[in-house]
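A single chain, nothing else alongside it, follows as structure tokens in the form predicted on its own.
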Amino acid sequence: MDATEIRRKQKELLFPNIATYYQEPLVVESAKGMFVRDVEGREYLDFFAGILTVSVGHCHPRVTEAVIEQQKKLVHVSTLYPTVPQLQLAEKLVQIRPMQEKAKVFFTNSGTEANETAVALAKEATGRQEVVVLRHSYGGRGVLAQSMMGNKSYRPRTQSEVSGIRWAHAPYCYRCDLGLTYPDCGIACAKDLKPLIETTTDGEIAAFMAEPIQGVGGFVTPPKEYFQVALPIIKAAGGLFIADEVQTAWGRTGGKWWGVQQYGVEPDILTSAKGMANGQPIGLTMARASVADKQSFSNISTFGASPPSMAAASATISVIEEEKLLFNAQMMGKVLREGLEGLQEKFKGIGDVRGMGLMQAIELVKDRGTKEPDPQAAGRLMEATKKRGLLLGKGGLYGNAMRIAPPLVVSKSQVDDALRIIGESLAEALHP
């Protein structure tokens, strides 16, 4: 089938609300390293990494071989049976945990399941029901995850919501809900957690759940002091801190395994998925042992801890270590950030540049003074970069934030190529 036939069959056979990029969805046929190839044979430099999932490059030989070898030996048994690949991965994870206390883990299939497992654990461990989340957040596709959604585009209109969710101001400095400016604001968004809890809950909560950097929200990056101000308020209300690291883990933010480590705080519970297994389905919920041990109800996952996924994750972590990709993400992230800030000086349509490591964003606006979002320009930019052989992501409440997040193996020459293409494309997109 050619691309036209595939797109026709997609419309005929799949749910109509499956979101795709571009006016004509890109039909990917194969991928290797930093590049993907469509069914017509054209190559694209991938600076979105399959929604930050391809950590060590497409089809990395080490990860691929690990999956093939495991596939030959054992494919499935469910979590009812412990396996060597599961325990080998668990042992490695608790070694690189971001909390001082001993930790335990539970494996599932996705970030959605990881997050819902974390919330259920927090409620069980504390004996409380109410959970505080952030506006602009995205937590997955389950009923609980959608009830916690901080973005109207992903909230079903007719769904019955799970009760007990409270939304705090996001640390979105560029569009501060309180009309303040960092750093003179005193991190007022974090301090507002106290009156939020006192006036909208019974004064005690089960958990506060937050992404170190909001992914789908448009890479909203909190000030460095945010969590240090927020967490004492959460602890005073009896809550646990759940760090949603579905997108920020595995060196993505540069220099450290976990995004939360960039802020100098420790989570009680941590979730991850995406880049953990370089594309294999996986979900992780990690918790302090003292918290994990408070679960009294039985819990299973049919496909959680799948041996091929466990093998893929172990191989991915080994590649990150051996190829020094935490350092590469830090260094290439600096090059990328400097280049994007240079483009901001050149193009007035870039209102904000933000992010950490290889998780960077530019927010497009019609006017820097009013900060009016420009989602149309974002759409034009997507088409223009695709035409030039570069893939980017898009996000934010208004669809005007370009998410730029290549695999961690990216080289300086590839960053330079991407910046050149983005610059050429901005000239086209902002002046159609």
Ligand SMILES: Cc1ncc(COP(=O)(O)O)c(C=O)c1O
Given for the second form:
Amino acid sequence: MDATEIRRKQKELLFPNIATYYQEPLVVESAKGMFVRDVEGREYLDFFAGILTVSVGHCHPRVTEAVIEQQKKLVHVSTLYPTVPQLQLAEKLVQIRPMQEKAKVFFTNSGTEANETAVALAKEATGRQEVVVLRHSYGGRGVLAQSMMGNKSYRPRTQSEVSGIRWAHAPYCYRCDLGLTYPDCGIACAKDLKPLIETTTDGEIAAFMAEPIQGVGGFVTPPKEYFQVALPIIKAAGGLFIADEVQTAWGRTGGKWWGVQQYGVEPDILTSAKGMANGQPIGLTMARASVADKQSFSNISTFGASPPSMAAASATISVIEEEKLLFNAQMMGKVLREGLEGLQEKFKGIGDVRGMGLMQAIELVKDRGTKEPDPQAAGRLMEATKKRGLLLGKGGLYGNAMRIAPPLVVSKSQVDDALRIIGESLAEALHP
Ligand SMILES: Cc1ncc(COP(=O)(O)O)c(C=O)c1O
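Having seen the form predicted on its own, could you now give me the structure of the form predicted together with the named molecule?
After this comes the whole thing, all chains and molecules, with the earlier chain placed first.
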């Protein structure tokens, strides 16, 4: 089957609302390290890592071997039986946890499940129902996750909603809901959590769930004080802090395992998925032991703690440690950030540059003064970069944020190549 035939079959056989990038979706056949190859044999430098999932490069031999070895030994038992790969991974995760108190974990298959598990746990542990989430958030594709969605594009219009969810202002400094400017704002968006809880909830909540950096939202990066101002308000209302680290964990933000660590705060519950097993399906819910111990219903997951996924996650974490990828993400993130800021000086269509480590975004606008989003330019930039052999991501409520997030193994020369291609493509996309 050639690419045209595959695209035709996609239209014929798959659901029509599957989101894809590019006018002609890319048909990927294979991938290795920093590169993916399409069915026509063209190679692309991957600066989106399968939505921030390929942490240590495509088909990393250590991860591949670990999965193959595990496949030969034991593929499936469900969570009904503890296994060695599950406990080895759990032990490592508890060692690198971002909370002081000892933690416990539960494994599922996706970020959605990890988040739904976390919210159910918070409700059980506190005996309360109401949950505060952030506007512009993305939490997955279950009914609860869709009900918590802070982005209308991903919320089905006809679905009955889970009640008890309140949306707080996002710490989106470039487009502040309150019309303020950081740092003079005094982090008013975080302080607004107090009246939000007082006026729209029982006064006490089960949880506040937030991504340390909003991924699908376009890498919206809170100011450094945000969580330190927000969390005492949440605690005073009896709420637990759930950090959705589906995108921000595993060194992605540079120098640290977890996104929350960049903000000097601790979660009560943490979720992750994506980059944890380098592409094998996995979901993680981690909680302070005293919170985890409050659950009384029976938890089960058929494919949760799947031995090959457990083996892949342990191998991925080992590679991150041995190849010093927390450090590489920090260093390469700096080079990438400086390069993007350089491009912002050159191109007026770049309204904002933001992010941390290897999670950087540029937001495209028609005019820097009005900040009118330019999703058309973002679409053109996607095509122009693809034509030059570079894959980027796109996101944000307005579809105008370019998400740049290569695997953590990226080298300086690859960052330089990507910046050169982005520069050439911006010249084409912003002045068509
Ligand atoms: C922050 C965040 N949470 C949860 C999810 C849901 O994860 P999954 O697609 O694995 O269900 C995503 C997916 O993009 C995400 O970015």
